[in-house]
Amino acid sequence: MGRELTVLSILEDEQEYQSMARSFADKEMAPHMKSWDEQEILPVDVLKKGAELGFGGLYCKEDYGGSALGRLETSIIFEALSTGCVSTTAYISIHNMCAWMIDSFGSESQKSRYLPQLIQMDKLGSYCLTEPGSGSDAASLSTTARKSGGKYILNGSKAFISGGGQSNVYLIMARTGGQGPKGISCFIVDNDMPGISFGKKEHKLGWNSQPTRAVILEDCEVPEENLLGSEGQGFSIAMKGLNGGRTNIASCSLGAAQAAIEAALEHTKVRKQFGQSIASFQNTQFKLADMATSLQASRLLVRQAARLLDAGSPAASVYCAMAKLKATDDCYQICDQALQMHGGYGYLKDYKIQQYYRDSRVHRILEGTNEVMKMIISRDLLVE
């Protein structure tokens, strides 16, 4: 297979922006995305680099220096570049969500105070709604802003935020009103805002390239001017972040399988037993005809699904909801198979394939858990 079936069904400007990501992957991240996991590092010097090539605001407008891409060429990116490193990419696509939702919702004064600095990645951004009593279910969490004066005061806590201790901006979900999702609201609060603070550092399975902590907000002062959007519109700003971020995500999971499969045909052409190469054995074609098959269908999926947000189709939600679920799923086993087709070389953290089996694994969690994706494809289905 190699790279060939990567730029099927794109016109020749996104195979363009495709080989560019891919480059960038395979000389500034893949050789250097062990040590990132293995000592627990966030490489904001190749962040930067990235950002020189424009992938710190990829759907942003250009009014502050976005690339202003659409969805599917930013898909396409994101797939290129989880073949250099996972985790890192998949940090980028949450700051890419960050900084766009400044750009859709924010008030000229918010997007040109930070815009330009989070576009360039010399300052970063971390998405804020889970928390530890409310994770699928978002709409009941309890994190407040209470408006004294010309502030919002903020108490409660976030958990499992990518980028937490080390990202400088945080766009917060909180509630100013009351129950549901009507009474949410999102707030812009910079790192060194009174009261805010980070729990430890938390030790993971994989997206080991980036850092998760607990944000803790306690009696934070947050200048009226950094709510973004109105008081109550912050579920509906959230979500519509994610509906993006779901094909982001998804589109990691593209770029870990397209590299769990190429990993596995380099190791079955040279691995060698009963006399002759594994990759000779049907067994072992027929696994390679089906890893292929199920990448190339989830690609389609999550294409179309990027297709439909940059229309703005009613339809794009469900879409993002069956591509997040088709990709994370599908491409999570084909970097499972491509760990057996390995044997116990595979199981070695010498050899990159198990990293990329680690870091696809919390794809089916996070951006709502692949069950929470089913909800919204079968509520669709059954409205009448």
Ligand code: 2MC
The other form holds:
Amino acid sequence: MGRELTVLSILEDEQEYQSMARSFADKEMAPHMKSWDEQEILPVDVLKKGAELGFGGLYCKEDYGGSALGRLETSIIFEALSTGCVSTTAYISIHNMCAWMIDSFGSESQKSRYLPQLIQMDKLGSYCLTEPGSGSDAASLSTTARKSGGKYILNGSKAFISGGGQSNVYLIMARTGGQGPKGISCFIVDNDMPGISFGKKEHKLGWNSQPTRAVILEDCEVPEENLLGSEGQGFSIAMKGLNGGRTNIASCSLGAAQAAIEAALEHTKVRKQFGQSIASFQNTQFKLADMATSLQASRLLVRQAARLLDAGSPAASVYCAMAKLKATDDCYQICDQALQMHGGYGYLKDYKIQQYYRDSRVHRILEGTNEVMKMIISRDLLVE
Ligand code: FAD
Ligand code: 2MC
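Shown: the form predicted on its own; wanted: the form predicted together with methacrylyl-coenzyme A (2MC):
Time for the whole complex; same chain goes first.
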């Protein structure tokens, strides 16, 4: 299958984006994904090459060099890139979310200072919402930002920050007002501002091509012109960023599942047991059919969420939650099934299937756990 089936779901002009991204994934990413994982390398040179094709600011406006694509095209691109390395693509997706937040809510001066380098990926961005004491309950965060003279003084710590220690620009959600979401503001913090430091590099099951660290703020001095949007707008900015983030992460899961099915097809056609190929057993064939159908159903829901984001629909955030829930759960199951079809070989690090399985596992946890996605969907259903 594989590619033919993917192509069926999109229009002709969108195929161009898909084949450009797939060709980049095949040439620049797939041959290295194993070593990036084993050696825990964030391939900054490859990110910069990707930025030349527009991957650094896919849905930023053209004013400062963005690609000005829709979320639908972005989803197609992240899916295709993920077939070459899920973890690296997911990092690119977080970077894109940060660039979009500055593009959408920044002043002209913030945009002109940060966007050109972010979009070129000469500088990398990280998104900092989670704290040790506030994960799913993000609005309870306790990092503070106190105004003093022409500066804000930030104190607190952020947990699990993707790109932490390696990124240059951190979008930090901190409390400038009272309890709850309305007391939160968003700051653009450079890695060399006084008072920012980073924790140890976390050891992870997957997503190893990108570092994850705590970001520690001790009387961190941030110029007041680095407040993004207005005081109290930070939670809303963070959530709007995450709507796109969730379709992006869901798209990365689509890519993992697509690659897993391709690997399963390759393996089961060649591997023989009981005198015939594994692919000739009806159990294998039916499983493959279920996997392809499940991938396609996830894909349609992700593309629908992306379309609603593009249309500015009020239903978009719920669809983004549905797409993230469905695609990250189902695509992880597809990776698991594909690993099973490899038998013992699937469990060996010599075979790439285990990396898709490991890398896609965390998509059910981050950018809002899938239980939080169910909370968002059910709240909408039950609203009076
Ligand atoms: P908790 O909130 O403690 O949840 C634990 C369990 O309880 C989960 O299963 C959860 O679904 C469940 N639960 C919680 N509340 C409810 C409820 N009301 N109803 C039902 N079940 C509930 N964060 C960032 O800000 N920036 C990043 O770049 C970033 N990168 C990450 C990278 C990695 C590799 C990982 C693992 C995490 C990253 N995160 C990042 C953090 C991630 O968003 C959080 O881990 C996630 O939101 C869950 O928070 P938590 O880990 O505190 O779990
Ligand atoms: N889009 C737009 N606005 C949103 C929104 C969304 N998806 N979610 C919430 N809001 C708004 C909401 O409309 C409300 O605004 P207003 O008061 O003007 O009506 C405000 O935000 C507060 O929302 P709630 O009243 O729903 O707040 P509550 O605290 O009950 O729940 C919840 C919010 C659980 C949905 C939010 O805390 C959440 O999404 N938690 C998960 C945290 C998360 O996703 N973390 C990811 C970190 S990043 C990461 O993992 C990476 C790898 C980068």
